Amino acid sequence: MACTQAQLVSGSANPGRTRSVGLWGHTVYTDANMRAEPGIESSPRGPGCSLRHFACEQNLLSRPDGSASFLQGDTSVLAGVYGPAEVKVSKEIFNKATLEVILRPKIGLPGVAEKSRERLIRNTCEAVVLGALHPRTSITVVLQVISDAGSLLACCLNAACMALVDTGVPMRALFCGVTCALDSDGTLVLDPTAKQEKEARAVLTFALDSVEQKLLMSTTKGLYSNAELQQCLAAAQAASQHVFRFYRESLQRRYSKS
């Protein structure tokens, strides 16, 4: 199958912890089954099948209603959420909130790639945000890329989710992004680096919810078979459990201090 696509579909569910210090001095929790020392990748299933270390900090910015920075390996994204707030009449929707996503690259102006990612992130957010509770308002998610070392879209999704949580926007579930790459011999790599993405035969990114690990969004690029697609989806659903566990631990650490 050769395709570059983005689609909204549904999936099903597929169901340890080490403490270390990551970049920015944040405490990083890594699941025991996916154990990783800072800066080193290891795997429960084979070479490359692991997640890089995570770090997250919320409420960093004073102007947005909520904000979060999210770090995956050396990929870093800063997110700010404004709203629910007054919306322009031309963008007003009478029965739900208008949700906008703005993605700013590290340098330069947004291009086609950024606009495509904005649409994917917006579709994912709209699938979980309870916009009907705030009709005729605007919710704007602004994402600033700090560094891109691979799996950028997944990191943007994770940063957006944590910023929405910090804002207090009502959602039916949390969501996360997981990127998979398939190399030339069919080996699956979770949370690939930029070098691994460049060398990969196919790169697939999935957005999943926290309730049933349902697939909210997928975007793919490259050559892969249907069996490989299902393999990547199953791996992403399993990996999402570790991301959601990190969310919970991050929030518990924050609110246990206050």
Second form
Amino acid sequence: MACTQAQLVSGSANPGRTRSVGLWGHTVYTDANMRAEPGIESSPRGPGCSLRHFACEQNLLSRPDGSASFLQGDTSVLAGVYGPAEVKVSKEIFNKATLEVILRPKIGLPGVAEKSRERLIRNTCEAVVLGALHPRTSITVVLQVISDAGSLLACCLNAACMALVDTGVPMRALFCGVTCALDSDGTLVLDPTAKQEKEARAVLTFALDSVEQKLLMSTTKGLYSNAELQQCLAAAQAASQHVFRFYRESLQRRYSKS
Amino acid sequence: MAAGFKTVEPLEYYRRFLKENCRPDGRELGEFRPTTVNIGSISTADGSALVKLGNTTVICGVKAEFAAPPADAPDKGFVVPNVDLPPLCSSRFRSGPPGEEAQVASQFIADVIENSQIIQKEDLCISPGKLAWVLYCDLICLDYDGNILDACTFALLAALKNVQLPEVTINEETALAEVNLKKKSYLNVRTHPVATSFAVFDDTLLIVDPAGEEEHLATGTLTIVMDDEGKLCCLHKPGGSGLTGAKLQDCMSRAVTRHKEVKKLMDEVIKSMKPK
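Now that the form predicted on its own has been shown, please provide the structure of the form predicted together with the partner chain.
Full assembly next; the chain just shown is listed first.
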């Protein structure tokens, strides 16, 4: 089983941290603490465009046609994709593939909030997947939340994208999810942690495509002004470049090995 | 002949209209369907409103009941919205548990209530830690012809403005609540969130207030919820074609004008209701 992994320590993160590949291809971190000790202001992010460190592992499950695990800070989501596979006659679309997304929370049964998120992820995937090449088939994306430490929807989107790439589903572009949080005095924080999300005045999640950084999906919580929205969107577009560079490098590394 | 073409090639049929900058029902690209609102039609509910956006009809009924406030927020009440899309409104819905569309709409309305702070939950508290109001807002679609989110938001707003809660006092000796039905007061609705929905066509064209068929043909949708001060409560874009920043700005300006239109309509209706 070709288990590859790639990591990127984005720009301003802690330069002292190193990563290596474990015996079974799992990620080994040499320093365990993601965050600085409480009380000390220094955090692994610098000012400006700063995301938490992220890691991705592909092809780790044997049953699904493609799978990926995406890690953003402490938030981790596992995605598996089945498809293009047979579809129930009631659900088939004559000229496109039917996309389905199932999101399972870490604890409890899926509820209305999960349904809403599934719809967001599904519509985002439908915009990029070339469904017309596989009519009357179904492509199912199953997402399992492993741990939630903020920016969950963005992590789900990234995991879904990597899993779709691993499956080999034809897509017109890649997409990535970026979360911004605005706190009470208007400061922007990218990729917020759970604590920052709770204290923020507004949390905005965007899905951007890789070709022109157009806005594919957006969902927001809280009150904010139009100017703040533009600011967040611009910051998200800049951050998405990092994520796309990471996708590219991780895939290059994977395919150059084999 | 046109009907035949429409059945066989609905997208091409529609594109012919869009090229002339209009739509099959005669509207401009930025024009809303005629909106009508009727308040207070359900006498058994504490507040109600019926909104018609062209053919799309949504009725909202608000019932107030008692509940014990949660332990972690003893001075807050509840607002519980529920959107129901019964088989009556469209052939695509079956009877049974709520489908995905209804759940997404319910979640959307819950988010709008939460984000816009339309009602201060503290206003719903009667006795901290013991008794609070819970407002069950039931939105039922009677006719589905596209743009359900705008209609639901408007219906909710109108119904909440219509809600009258009786005065409740806690009897010290019996510790029971005494409801004085003769003395009723209106809810303090702090802001007016108004939703404006757009549909994206062929990745480039944006049209406002999509009808049922237009929604079906669209490649993406976008809903903007704006409140009184021009602040955004919700930017709901569930996937679909990408939008650039400039297109988003156009939508914002349209949303601002729509907010003014809806607010004017609301004020007119409330004014006409007052002498009762």
